[in-house]
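For reference, the chain that follows is the form predicted on its own, supplied as structure tokens.
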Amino acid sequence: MKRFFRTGIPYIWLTAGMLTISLLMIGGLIVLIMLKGLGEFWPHKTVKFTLQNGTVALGEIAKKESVPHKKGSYRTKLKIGNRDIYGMDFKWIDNADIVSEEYPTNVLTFERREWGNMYGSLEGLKQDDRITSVDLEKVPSLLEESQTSFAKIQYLEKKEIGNINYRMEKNRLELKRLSRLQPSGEVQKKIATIKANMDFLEQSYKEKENILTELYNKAKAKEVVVLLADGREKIMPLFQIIRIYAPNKMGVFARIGFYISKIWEFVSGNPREANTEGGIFPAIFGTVMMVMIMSIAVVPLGVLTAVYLREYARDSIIARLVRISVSNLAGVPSIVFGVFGLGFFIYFIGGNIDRLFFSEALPTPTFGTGGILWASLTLALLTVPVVVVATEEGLSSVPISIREGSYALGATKLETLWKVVLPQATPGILTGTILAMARAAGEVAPLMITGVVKLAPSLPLDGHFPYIHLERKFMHLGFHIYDVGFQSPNVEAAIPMVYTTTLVLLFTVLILNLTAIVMRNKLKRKYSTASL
């Protein structure tokens, strides 16, 4: 037996055994997020329970399951939505209390931008205070009008009039800080010109809201209305309405696209009701686009650092006492990062930013309070050790006769340092890199203060100058999970937008580290030293 174990067999199979569980668990776990979120998608029977006692219950089975503390007893979990007359979106039913069960090919799914969905009939169309019946094969094309009227409100809501806001808001600060001047001809003259601009978008500002009010008004007109589960009817503007489906009669292939329609209105779709439903799409931007600024700001520093320590600094020892602080910095919590970049960049940088170019904005702030650009610093702070100690795993991994063939050939130190080294370290830099965006775009802690918010009413990039504001605030994958699985109103409802976003932040993950993994393979095969 002891001549077994010298032959170190038994520890490969330990090896080999403890990586098929690590990566049976990686696996096991990300099928788990898989069903649990992709699984919402999918167009769910209407089922129409009759209990006991008379009443009617409608809805999607969520949930079966035994009852606690009852031997041989089950229930089952109702969706069924309406929540803004029943007030709860799931309801426990106890299968012995059902005295039939039903999926009538006449119930339909209203799927609803505000309050979820609502389950009933359709029992016809309401304008002018007239009650019409209306065919099913009808619906879509009266859904298209309904739509085209809800993307003329959005554009005329957030570009037309939100330009003449900026403009506005442009406007008035640029006068307020000519007011501050020394009254002169020549400024006098410039404040006559803002006061003429401001009323000419004051008068088209409110052109815009007649035109509003006249499209809401159009597309308030067309009601429909439906024939709840309980007899009663709910009346509700066309217009409120995105999709109306009969799952129920629907095929294989009919569920498919839905299915498809639906994950694409998840990913590039903007979310409403409280983000417990629509889409993700923001949170996405926002989480990539700070990756980026992150890498963009922690590559030079981590590289720079690096170099002086390997390169330029003796053995001495506070060379040895920074190579400690960096190493520990990788062990201090995310948290006081934050809080340092809340002193430091966003009330003494920002601050100071604020007094002496946006004077005229104060006490409102620009730049001296959260944004996309202090939180992708105070992350870059956070995974400068990781980027160090890969650099200078790097550079030490570069033959030293390369760098004595260099010195043979009349270069110079630094010549040699940026022409041979760091080309042959490049591999190693990029791994930094590789682990700082995986780090960084999973952290929630230092965002929290730094710039992250529940619902950014704007992206950091759009069609004003300077096009990309650093200064806004964003939305993060890994902060909306948070915020809809721990801080919904609704939490029975968003579960399934948990698994989801989770699954789309471990793609964007994924997607941004193989970018990555592919360029250091890419350089790893150039500079090889094998070809030398």
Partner chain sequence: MKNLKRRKFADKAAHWTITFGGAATVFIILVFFVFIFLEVYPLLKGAKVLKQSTHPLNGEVVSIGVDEQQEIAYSAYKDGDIEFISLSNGHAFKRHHITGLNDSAIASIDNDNNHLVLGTNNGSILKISIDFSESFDKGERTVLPEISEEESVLIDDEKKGIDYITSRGGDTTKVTVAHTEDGRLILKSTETRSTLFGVEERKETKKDITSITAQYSLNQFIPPNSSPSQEGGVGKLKPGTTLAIHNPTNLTEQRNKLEITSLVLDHCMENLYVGTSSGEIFHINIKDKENPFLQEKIKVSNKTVTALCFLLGDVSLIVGDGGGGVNVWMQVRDEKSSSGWFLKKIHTLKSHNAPVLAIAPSKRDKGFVTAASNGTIHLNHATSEQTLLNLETKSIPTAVTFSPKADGILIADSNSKLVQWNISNPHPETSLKTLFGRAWYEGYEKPEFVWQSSGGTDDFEPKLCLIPLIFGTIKGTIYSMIIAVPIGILAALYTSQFLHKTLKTIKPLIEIMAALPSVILGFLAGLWLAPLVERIFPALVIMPFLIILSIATAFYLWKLLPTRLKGRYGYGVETLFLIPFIVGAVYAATQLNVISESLLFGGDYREWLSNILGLKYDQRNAAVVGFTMGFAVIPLIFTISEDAMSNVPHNLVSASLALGATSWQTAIRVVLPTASPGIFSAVMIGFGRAVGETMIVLMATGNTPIMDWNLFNGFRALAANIAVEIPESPVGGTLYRVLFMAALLLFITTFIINTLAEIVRQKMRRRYSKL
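In this text, the rigid core denotes the largest set of C-alpha atoms whose superposition between the two forms falls within 1.5 Å. Just so you know, these numbers come straight off a predicted model, no measurement behind them. Residue numbers count along the first chain shown, from 1. Compared with the form predicted together with its partner chain:
- The Cα position of E415 differs by 2 Å or more between the two forms after fitting on the rigid core.
- With the core held fixed, the Cα of N275 is displaced between the two forms by less than 2 Å.
- For I346, a C-alpha deviation below 2 angstroms is recorded between the two forms after rigid-core alignment.
Form predicted on its own already given; the form predicted together with its partner chain follows:
All you get below is the one chain by itself.
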């Protein structure tokens, strides 16, 4: 036995076990997120439990588990929805209490703009105080009608009235600025035009508002009557409803279609109900835009540093200092970058920009508060080392012989660099950029304090001049996960959404990383043959 241990083979197996554990951990994590994240949008069957005390519970089964400290007994967590009526979304039911379990086909799931899902059967349509019964077949067309009128309302509210408000604010600031100047004839004239402008805007605002109320009234006129599981009736306006479907009647294709439409809504829609429902489009958009701005900042800096280290620096003190700086930048905790970004970019630089250029808006800060520009620049600092290391790798894989060839033909160092070395090192630079993007997409801590918010009223890119609004706050996938999962008032209902968001973020990061790895390997292969 002793000799057997001395061969070391058991220890080898132990080390192999450690590697297996690491692999299982990462695999398990990805599988877990996929399972939890992908399952959310599949239409769940609606179950109707009749309990021993005669009450009826209707909803989707969320979870089944054994009752703690009670052997052999199980309980079911039922999503009963109807938050406006029951007060909470979930209910625990002891399996022992269940008398019967059925899946009635006439039960519909109503997806609403507020208060979450509602489960029940459709009694009829109420219009002008009359209730008429409706065919289930006619429901989609009715819904479509209300949907278009809602879209019209939204357009009016967000686009047109938003536009008026935006221009109003601009005019107000301009007025404030002008009133501080020496009152001369010209200034007076300008003030007068602005005032006229504002009056006009006020007028058109009122007009739009009237149209809006009219539309609302019209939309509210049509109501649906829903019969709930406990026999109660609930009447609600049709335009409150996004989707009506009968999960127990759906075939496989209907389910797949439903699933796809839900996923589309998720990635392209706006969040509802304090981010616990709807889509995450603004968060995706914010993340992408932040990463883009960051890349613009980080790539030149990183490439310059790498070129300096590889091509220009001899073993000088400066070069050594640069190396230490780069490796330290890579090791500094991200929250420290956030603190620096907050103090330096936002309060110092942003504050001074405000004082110089946006003094009319003070004390409301313009650049002196968190925003997408500052967040991007902070992350640019954070990701410099990533770009430097990858670019250096790219540069070092370009064989010296190629450079020497170029010099021999009479090219200067710059020409060699620009026309020979850099083009060959492009994959390295791209790898670095992609890795930096992946890092930035997943980073949250520094963003939390430099400009990310839970709900941004408007995107940093829109139709108002100058189109890109670098001072605006934005939403971010990673922060969305933290915020919805930990700071939302209704965490239980929000968790499935968080898993799906996590999945989106995970995929983004994984795909970026895989691309980078593949690219790096290609680069290696290309030059391992060239240097032979």
